[in-house]
Structures are given as C-alpha cells and as structure tokens.
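First comes one chain, alone, set out as structure tokens in the form predicted on its own.
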Amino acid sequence: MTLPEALLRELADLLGDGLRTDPGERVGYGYDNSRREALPDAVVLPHARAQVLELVRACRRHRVPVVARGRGTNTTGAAVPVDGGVVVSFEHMDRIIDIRPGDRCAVVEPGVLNGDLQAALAPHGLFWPPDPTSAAFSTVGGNLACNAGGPRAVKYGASRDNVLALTAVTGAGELITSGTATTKGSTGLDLHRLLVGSEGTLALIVEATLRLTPAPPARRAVRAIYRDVSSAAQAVARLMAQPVTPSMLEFMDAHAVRLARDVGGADLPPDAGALLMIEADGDAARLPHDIEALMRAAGGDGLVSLDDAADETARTRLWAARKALSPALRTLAPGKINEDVVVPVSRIPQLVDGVQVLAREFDLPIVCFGHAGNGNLHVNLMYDPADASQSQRAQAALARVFALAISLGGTLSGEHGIGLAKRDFMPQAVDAPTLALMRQVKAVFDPDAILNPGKLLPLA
C-alpha cells in the first residue's frame, strides 16, 4: 500500500529522523528469523511512550496497519508487515528504568535486549526468568509479545509468568495498564496475562514490570542416556513428579545424539537411544542431596549411562553435546523449520515416534530435542529450499506433525507463538467459539484491525 501523504507528515512531525521511509533502510525492518519478508511503508523508531499513543492514532485514523517490532528474532513471521503499513521499531525505548531488590521487580522499555537486562540485575545477585536461545540480542517486548520460555520454564515459568504489570497502546489508540508491582493481586481482570503472547495484535507494549528471582548461588549438571525414547520419557516421569524440580530438563533424540555425536564430535557412546540433561541450581550445601535425588528419579529401566558434573568444567562438557546439535544440523540440509510443538509429557515417546513415521513417508530427516519437563519438543524438518518437491513435502509433513501433537492432547506452541506459520492451523487447535471469543476480544482492543493484521488468528 502508499502511504497517505497527510499521515506522512504527522509521522515527521511527530518522530522527525525517528522517521525511515527510503527502501534501503525500509528493508532491513521487513523480515524476522522465520525468512519470511515483506517490505513496509514506513517504519518508526519512538523515544517515547508519547509518541507510541499519537502514532497508532495517526495510523487508525488513517486505516494503517501498525506491526510492533523488537530484533525480529521471532521464528513464525510474527513481525514481518504482510499488509505493508508503518513498521514500529522499539530499538530506541531500551531503557531499564528502575531495578527495585526489595520488591524483585524491574521496570523496562520494550527495546531492552534480554542479556542486558541479565547483566543489569546480576550485580543485585537477581535474574529474569525466560531464557530463549536468543536472548543475548532478543528484546523484552518481543519475548513478552510471544511469551518466550527456554530451558528454564520448566522451574521458574515462561514470560506471562514473570510479568506484573504492563503498560501498553491499545489498537484504539489508548493508554491502558494492567497489573501491578506486586506477586498478588486481584483486582479486576488480568488484562497483562492476556496481552503476553498476544504478539502485537491487541496493544503496543510500552512499559513492563517484571517478576525478578533471586539467582541461585551454585548449580550442577546430570547427563542421563537411555536405550530409547520410551525410557527417556519415563523417567522425565519420574523425575517431575519428585519434589526437587529441576532447573533444566532437556531432551535429544536418538537422531540428535547421533548427530551430536558422529558430525559434532560429541563423547556419547553408539548404543544412545536418547538423552536427557538435568540440571539443578540452589543452595551449595543443599544442591548434592537435589542432585541425588535427581539421579535416583533418572535411573531405572533402559538407563545406558549416568554422569554427574561435580564442578563446571565438567558441567560444561556434560552440555557440550547438546551445543554441538545446532550446527550438527546443518550437515543434513541446508534448510530448517523448527517448530515447537508441546505434549503432555507422558506422551513424548508417541510424539519422537510419530514423527519418524511421518519422517520415512515424506522421506524427509526430523530431528526432535527441547525442553522436556514441560513437554514441549522442538520438531526439526531439515530440506532443501531450492528443491520445489522437498519444499512441498516439508510444508505436508509441517501439517501432520501439528496434528499429531493435537491427537495427543497437545497444540501448536509453548514458546515460539503462532505468527503466520500455524496461523492456519489454530482451528485444529481451539474450538469455534474460543476462536470467536478470541475475536471479539480483538476488536474490543483493536477496532479497526490495524495492529499486526493477519497474525495469529485465522482469517475470518
């Protein structure tokens, strides 16, 4: 679409040089990690809450589309402006504005990078939870916007559960804030839950408070290596339903500990039918006893090998085999969909082995590891872009894996959101009238659609 004239100069005069409407600079504001890419009309970069409320209203006045944007880190296409409209970048709103110990919140901008955030809190021996593989150069509001977990949401919760209080940019072009800073409250409906994986379709988040978790003083590693996925799924089992959680629980199949193994020289013996790495973190008197009982919940039935990581060197060669996978996959072809599908966790064995079902038909390698304590597996199709019938048979199997994991008692995401790549496939997922539900509470923010349009929900 061209943008009108008259919304052109409101922008100006609004933003000034936080106005970019040359192509060259338009483009690099088009795309996020999904390779998905359109180029918009127009793109902001705000300083201020100010400016958020008089752009959107400029841009509902005049029917545009608005599309929030943090480092388009986003694997689903959440962020890319398929409708064209005014891209807004929140790069410039990258303040921590307050840390508070005492009350374990911090107060930020959108923009704030995650492992800034980290760095900022470490002095004040504080953390925030969500830890996605990005989050050295992902932004809070985009981790917020798609309700971003990591390896430590099996202990300390994904994104809507570290948040207290939000204070965003309705679609109707108001300022609304939900929330407060304290870990209790009831008063009134919890509007911030709701708009933490909303990603950008209801409001533009300006200002976050964040639940902060004491960090912990030590930590230890336990690798576990079983004869095959069923085993390895039991004793994820056994290992939640013991009193002592986790920090991490992460698992690989037998593909992906081939791969660590043969392509990145990883020290995992022939006979691993799956792996599982469990990690505690606590107090350093208490933390051997956690470990213990750890590794008494990883033992049983098809146990291979286990080994305990005593200090951080050895810690740091126990998880060498989980970072050698990533590049380990590249060797298998040159394109990837990673999709992150979730299953009750008694169900992750007839997850890993549907898939290999649906990996001989489309003839066609699936690697599956991730976050197993919470059931969410990510599902790794690798193909060759270039190659017209493996693009296909991808996208068919891509369908077959999501409804597998329904049949299952599971759905489509537990981190990387809906975006546009399983748009499509919400019906499957929620019923009629959830969806209908969901809908209504759209245009009751959004009035007139402008805010990320064609995003998450199916078109009607």
Given for the second form:
Protein chains: 2
Amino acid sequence: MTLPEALLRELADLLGDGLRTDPGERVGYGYDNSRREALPDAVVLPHARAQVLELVRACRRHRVPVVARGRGTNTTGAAVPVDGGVVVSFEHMDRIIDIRPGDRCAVVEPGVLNGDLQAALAPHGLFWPPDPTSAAFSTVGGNLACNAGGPRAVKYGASRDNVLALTAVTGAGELITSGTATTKGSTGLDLHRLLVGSEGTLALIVEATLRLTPAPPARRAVRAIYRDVSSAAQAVARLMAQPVTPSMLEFMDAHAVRLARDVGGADLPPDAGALLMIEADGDAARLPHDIEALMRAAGGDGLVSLDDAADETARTRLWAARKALSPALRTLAPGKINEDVVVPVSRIPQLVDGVQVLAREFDLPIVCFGHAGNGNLHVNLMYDPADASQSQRAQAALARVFALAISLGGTLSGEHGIGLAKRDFMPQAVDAPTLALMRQVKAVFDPDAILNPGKLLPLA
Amino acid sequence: MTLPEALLRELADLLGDGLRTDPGERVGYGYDNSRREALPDAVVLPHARAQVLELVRACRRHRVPVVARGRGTNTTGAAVPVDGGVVVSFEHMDRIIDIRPGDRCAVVEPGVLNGDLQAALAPHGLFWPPDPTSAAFSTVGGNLACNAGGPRAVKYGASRDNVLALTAVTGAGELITSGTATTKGSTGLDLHRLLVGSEGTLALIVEATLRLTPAPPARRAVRAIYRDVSSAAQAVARLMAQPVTPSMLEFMDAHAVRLARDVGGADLPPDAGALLMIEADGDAARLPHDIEALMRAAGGDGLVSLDDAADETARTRLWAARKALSPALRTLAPGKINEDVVVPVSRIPQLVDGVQVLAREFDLPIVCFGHAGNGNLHVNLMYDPADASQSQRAQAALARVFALAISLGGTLSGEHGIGLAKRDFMPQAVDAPTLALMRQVKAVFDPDAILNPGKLLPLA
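Let's see the other form, the form predicted together with a further copy of the same chain, since the form predicted on its own is already up.
Every component of the complex follows; first up is the chain already shown.
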C-alpha cells in the first residue's frame, strides 16, 4: 500500500522530523525477533501523547494500519507491519516520569527500557518484577503488550500482575485512563489489565503506572538433579505446595541436560535425567531457613544430587548449565522454533513425555526447558530451515505440541503472546463464543480495525 | 413490572421447583447489606450451568432483567433488583468441583461460601486469599463480582489477583470460558479479570478456577501506637518499602482508638493518636526474623509503643482493640455510612486529615480505619437516619470524601465496589471517554442491557 498524500502531510505537520519515509530508514522498523519482516509505509517517532492521539486519529480517518513498536524483541511477529501502514516507534517516549517509593509505584512512558527502569529503581531498593531474557533491550510498553514474564514470575507475577494503571489511545482515537496508583481498586471495569497482553490490537499505551516490589537484599540458588522428568516434576509440585515460594524454579529436560554437559561443558553427572534450578531471595537472615525449606521439598524419590550455592560464585557456577544451553542448542540444528506453551504444573511430565513422542514421530530433536513453577516450558523444535522436509515436519510437530498442551489443560503461550505465529491456533485454545466475544471487544476499542491488523485474533 | 406469562412458563419448565414466585419467598432475595431493598418478580435457583444459560436466553428474549445473587452481603446495593426481573440465586450451585494441590488451584461453582472453601482447602495446606469480613457467609461468586479483598490482600492480593479462569454466561446468552488453570497466560484477551469486579453487569459466573496459596503455618502480630496519624502513615510507607511484606497492616485513626479504649474497653494509652496492627505469617523458623524487620520499620518518629504478641493469646489480646471498634461505633450514632475509598499509601495522612476537616464542616463524627498497606481506608460517617438534617449532611459529606480521595490520586472503592451507592460518582472517578468505553464493552457482553441494570455505570 502507499499512504495517501494527505495523511503524509498531516503526519509531517504533526511530527516534523519524527516522520520517516525513506525506505532505508523504514526497513529497521519492519522486523522482530520472530525473523518475520514487512516494510511499513511510514515510521513515526512521537515525543508526546498528544502526538499519538492525533496520529491515530489521522490514520483512522484514512483507514491506515497503526502498529505500535517497542524495540522489536517480540518472538511472534506481533511487531511486524504485515499490512503496511504506519509503525509508531516509542523510542522517544522513554521517560521515567516519577518514582514513588512510598507508594511502591513508578510512572513511565512506554518506550523506557525494562533494564533502564530497573537501574533507576535500584537506588530506591525497588524493582519491577517482569524479567524477560530481553530485559536489557526491550521496552516496558512491549513487555505490557505481550504480558511478558520471565523466571521471576513464579514468585512476583508477570506484567499483568504488576500494573496499576494505564493511559492509552484506542483505535477509535480516544485517550483513556484506567486504574489508579493503588494496589486495590473496585471502581468500574478493569480495562487496563485487558490491555495487557493485547499486543497493540486495542490501544497504544502512552503511560503506565507500574506496581513495584522491594528488592530482596540477598538470593541463594540450589541445583537439583533427578533421575527422570517425572521425579523432577513431582518435586516441582512439592516445591509449589509449601509456603516458601521460590524466586525462580527453572527446569531442564534430559536433552537439555545432555547438551549443557556434552556441548556446553557444564559439570553434570551422566545419570542426570532432569534438572531444576531453584532460587530463593529475601532477607539475608531468613534466607538459610528458606533454602532449607526448598531443599527439603526438592528431596524425595528420584533425586540424584542436590547442590547448594553458598555464595555468588557458586551460584554462577550452578547457573552455568542453564547458560550453556542456548549456544549448545545450535549444534543440534541451524533452525529453532522456540514456543512457550503453558500447562498446569502437575502436567509437566505428560507434556515433556508427549513432546518426546512427537520428536520421534517427526524425527526432529525437541528440547524442553523453562519456568517450571508456572508450568511454562520453552519447547525448542530443532530443524534445518534449508531442508524443506525438515521445515515441514517442524511445522507439523509444532501444531501437535500446541494440541498436546491444550489437551493437558494448558494453552498456547505463557509469556510470548500470539502475534502471527500462533494466531491460527487460537480457535483450538479458545472456544468459538469466547473468540467471537474477543472480536467484538476488539471492535469496540478499534472500530475500523486499524490497530495491528492480522495479529492475535485469527482472520475472520 | 410483572413477568410475561410465557417467560414464567419457560422458567418453570427449566427450573421446576427452583422457580419461586410467591411474594413471601421473593422478599428474602431483594435486599443486601446496603439496607436497600426491591422485590424481584421471580427468583430462580439453578443447579447447573445449562439452566443458567437457558434462563438468561429466555430472559433476553423477553427483555427481562437478570440479577445474580450470592448471599446478599454486598454493601453497595449491587445485589438489589431495582428494576425487578429475575434474581438468580446461586445457593444450589455451591459445589467444590476439584481441589488440585499440585496445581495450587481449585475449581468451584459460584455459590460456594468463601468460608466453606477455606475449610475444604485447609487439609491440603492451602487457602484462597480473599478474606472479606463476610467470608463465613459470602460466596466466591459474590467475592469475584465485587473484587472483594480484606486485610490479607496487602500480601496476597484481592479476588482479581487470585483467579485463573472463569466460565460465565454473558447477557447475550453465550457460554464463554476465559483463562486456564495456569499462573501464566498470554493467549488472547484476558476477559476473566475483566469480569472480576463487574458486579454481574457483563456475565453470570458459573465456574471459577481459583489460584491458591500455601497456608503459612504460623503468624505473629505487632501493635504499634503512634502520637499522630502522620507518624503512623510514615511508618506504613516504611513498612511497605522493605522486603518483608506484612500479611496484614491495619490502621485506626485517633477517633477509632478513643472509641476502642473508652467504649470498647481496649487497653490503649491515652496519648494514642493512631494505631497500626501489623502481622507477619510464614514458616515458624523465619517468623522471628520477619517480625524483627517489621518492628524495625514500624519504629521511628512519633512511635509511642510497640507490642509484640509472643503467642496466639497475646495476639488475640492485641487484636481486641480492632474487634472492639465496630460495636463501639454504634454508640456514636445509630446510622453509619461505611465507604471504602482507596488512596496511594503516601496520601493516607492527607486523607485522614481531610476527612476530619469534613467532620467539623458537616458536624458529624467520622471514624477512619482499615487496610493501610493498600491505602484502602474505611471511612465511617456516623449520623442519625431519623434526623433529616443529619442524613442530608452525611450525604453531602460523603460526596466530599469521594472528591477528596480522587483529588489525592485515589478512587471510589478498594474492595466493596460501586453498585448503586457510588454509581453516580463514577463520572468524577473515571473520565468521560473511558466511561463511554466501559459502556460499549458492557453493550458487547450484554447487548439488551438485561444484566443487573442500574448498577456500576451511571445512567446514561
């Protein structure tokens, strides 16, 4: 599509040099970490909410797509402007407007990097819980759009659990504000949590009031190795059923353990069939009690070894196995489909076993690891994208992984979102009347369907 | 209104003896704890979701109001059928369908009592966090409809924070299911958290999957007395800014302290200007560390005394002052308007001071106490309902209390909801475009406006 001349003039008036139309400049705003790509017709870089409001109104008048963009770390294609139109990059709306330690909240613009926010909060002894792998270079707005989580979510919740209020521009071109800077509220419909995870399909967030948590002064890690996945999963259930909630509870299946050991050089015994990294954080004085409780719960049938890291160096050494994993994965195959299905914690063994059945059926290595405390496993299907048969098998296996997670009472995504990648699987995860209602809600926020078209909801 | 004969026949066919039309029977379903009252034209007591679905469809065909009802403990009139129609009492849909300790969740019907659920969870070492005062005789469905909280919310969250999935019948007569039994999810629009706090205006919940928390094996209380409200509020901010989150953090202003002492006979010093009840829970081994951290934070300028309850008996003794309060309130005046505004924690002193200015201006006693850790104070305006001037002044003062809370960055309700009582104040708390969007969302769920008409949203 080519943008109407009138719209381009309006955008130029509104944004000045914050309008980019040169193809060389636009190309940097058309991809995300899903490796999908599409060229936007224009890129705008607003400095203020008033500009966002006016540009959405202008695009609506001309029925031109509007795609919000943080830093493009999304893994599902949610930031890719597949129908062209205008990409709104929030890189210049990156101010931390206020940090209010007494109210445990911060008010920010959407373009602030998660990592920059954490650095600004540290002197106040506070943090914002969402900690996706991309935290150093992903934006708060993007985190909210996907309901991003991370390992810490098991104790502190994901993005939706840590937002108090949002100001946003709907697709109808209205500025709305939902919520207040309070941790309780029962005043009307909760529209702000509805916006979280909606991937820019309902509104563009222009300001967020975030719920902060006091930073734990100390942390300690335990590594538990099990004979098999089932023993590890039973330990996860025990760990989650006692009162000391771990601050991280990460899982690696037998393939992941073997890779970390044989390729990554991690120090792991040969009979390791599954691994848990368990971490506690809090007051230094009570940490030993917490670790003791976690080690007690980690023990039991099938435990091969249990290592407690007494200090930060030992902690880093224990985490080395997990860190060695991602680079080691590449030795299996050049291509990877990394999905983040979620199942009830008690179903982790069925998920991991079922995935290995699929690996044999489709003759592709599949490696599972991830956030066991939330039942949120990253399922990595390894294949060679240059090999048509492998690519086809990988896609077929992926569909079966989703079906498996859903059959176990889980769903498509724990923290990455739907975007383009999982859009067509939505009818399997969400029943028809509920999906129809989602479409109607979308139409209320975005009557002309200009916001991030083609994402989240399957095409009608 | 009188119900159409055809609808009555349909309801009788559908519900058998679960249809009540006798005025004597109906009258018990027309009130709630707001002391408002209205006679429903019929009461239905479904046993199964299929009946709920069909009865909503029947009522929709006849454009007859449908008002969901738990046990009528609501304080805002949200359960009162002001436009008549059919009250749906969920007292026969009170099954605990499943308790899944390994997944930290329970699946329940909406009519189960909060207290009965807690009793069923106790043997599993789990609990559901919402703990409104009414817990023993209020339903989970009602708790969800109001986003009920309670003192424990400061650590464990309110209803919205503790729901994983809902199945509900919309006003359009569709059965929808949003969410899965997982603590993470990023799969489409989060419609279930939108239903929480919507007071039966969007849909009737027929099944809830609740997020459970491991029960702390031990608890310990501290009572801190301060010279004045400002010192107590500063202590609240300090308490909330350190890593040990109290499991309760309750506040009483000078009036409340005086009442508890002089009328309730509580053992409190004469120079007590404000009181905090601070509680920690958790592992017995780490509890002393937690209490130490909380006592450290409670200390500071303006502290008069700090008492630590070493055992359950001492704890009960410390809580006596709080328990003495409600009965003592009645000695001030026969009538009480108890509102539950919420403000950012740092604004508690301005709220309490501002309320006392209003008490003088309107010449009525106003007593504040409540959930300080959430900034959620119960503001009790005391008056004689038989005295027209006092009643008028109480209403005028109430409007100013709401305006004050909003001016401090807070809002109308922390945990009671809006119902009828605060409906007309909504335009002050929520801006016009956001309110318009709430109306449109309501229209999507309930196109013929049959669900709980007249509640939550101001009349158009």
